[in-house]
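Only one chain comes next, encoded as structure tokens, the form predicted alone.
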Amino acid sequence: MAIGVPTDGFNKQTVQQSFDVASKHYDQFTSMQRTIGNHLLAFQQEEPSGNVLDIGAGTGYLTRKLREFEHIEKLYALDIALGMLMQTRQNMAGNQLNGTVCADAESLAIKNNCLNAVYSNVALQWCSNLPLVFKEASRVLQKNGMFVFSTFGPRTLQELKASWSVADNAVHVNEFVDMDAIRSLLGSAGFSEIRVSSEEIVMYYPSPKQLMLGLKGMGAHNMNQGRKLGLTGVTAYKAMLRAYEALRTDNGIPATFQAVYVEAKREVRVNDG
């Protein structure tokens, strides 16, 4: 899994391909994302209304939950991976969805000031340029429009990161933006009334290998600069496994995911009319 305030960026084609491949079996590995999506909707103080966009819709779990709000008039799903959008269409029965957009969160391909709310559930961690993502969200929102999203914080996968650090100095686990940085970037993008909260969700797996298979099943890959471009050496890999096994509990191998919940309002501007 990955997130970044702009570093040198991820290869977006690789991200798109990863999620296209994962789309057909994605729902098998997303119980945590569904939990986070539910908590995000419980966290928000205002219910959505009017025209609403779900960025990084995946297979449409949050999109379906949003349709349950009675004051939403039009609901749209956006994802960088066409395979994910196809799954969303299949999962949204009847006329529940007003349209899909295959686009990058850093370039929404949506006209200015046309949405009342923008949502995203654990998708923005795939964006290397968060300032641009936030500016795009601000651009498409009407004045006082709501931006509500979840992402991962720096304590995510801390056990995996610590275990790899025993093995070598390469970057095996992607970096995550902290809550103060998110607040600052949102303020710079024209948002106010920013609320940020987080919780740690600990998942347990039978083995480190099962954890990594689960991450791969969700389409998550290591995209960071400093990663090994070739195969990880057997010695380093075994050292990581031994270090992680030392963390085993009665429930299995722990993996921490720091879920960050955000709600912000687009500021009224002089040129809003």
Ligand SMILES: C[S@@+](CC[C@H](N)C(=O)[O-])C[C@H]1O[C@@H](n2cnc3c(N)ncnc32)[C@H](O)[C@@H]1O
Contents of the next structure:
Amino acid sequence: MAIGVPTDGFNKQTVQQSFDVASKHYDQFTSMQRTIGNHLLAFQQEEPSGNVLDIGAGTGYLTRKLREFEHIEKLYALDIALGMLMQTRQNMAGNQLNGTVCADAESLAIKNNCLNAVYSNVALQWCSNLPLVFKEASRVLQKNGMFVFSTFGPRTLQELKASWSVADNAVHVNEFVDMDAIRSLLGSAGFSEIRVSSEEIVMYYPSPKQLMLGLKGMGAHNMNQGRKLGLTGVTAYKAMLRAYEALRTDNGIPATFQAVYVEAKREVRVNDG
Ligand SMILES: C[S@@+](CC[C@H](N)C(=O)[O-])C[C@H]1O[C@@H](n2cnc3c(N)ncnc32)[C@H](O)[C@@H]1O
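Next block: the form predicted in complex with the named molecule, after the form predicted alone:
Following is the full complex, with the preceding chain placed first.
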């Protein structure tokens, strides 16, 4: 189930038509991912070098940008979806990529202490166990290795959350982890020199339905336990649409994405030697 879309709320034709429109917004979303990736590289203070991994590489936008750093020796792309990795491989012509790994960020299938930097651009927000993701990044990094990533913060989709809150008490939008929690979890996973920053990017959609179909198209599923399913949801869904429509501007209905940028150094541990 995608964020806030009761599947019984549409007939097939409506879904198909709206999805045609949503595909345009998928491109719009891709452009936001790229913007966030560019801002992440501008945010980092240390340039990457040595052996570098990109987690949740998707179709490889950040991976390609990383290839431009001259001191990177070996570059690897990891994604949970094999189809995405195949596209990354296609998009990286020749031998620019040293390897691909199909694995979960929560279980990296990579040996200990072998990387100089781990990157990730707008992928970790879909991981349900962030402490485990950070522990895994720490495990595969050498001492003083860098962990640089972007993710979404809790102000993401605030308009959608507020509109649903008018309709019912169920959880319809993923709860994104805040910056203090990210700092604290990174500290527990063995990182220091943690820098965190954020910015809000507002996108505009023709309607709330098209926003939600766009979210569905990019795999932004609502993973929260409290989500409400079934027929009773239809009335609430209509109430949410009305509340969201009240936020309409000349550009369309607004949807905020809070991009969070993080850079952290893997601490030297006593048993690192
Ligand atoms: C928004 S896309 C990434 C965009 C890409 N990093 C870029 O810069 O263009 C998110 C990616 O994260 C991947 N992903 C989601 N959950 C994951 C997980 N638990 N482990 C690894 N990859 C995951 C998805 O398959 C998808 O390819």
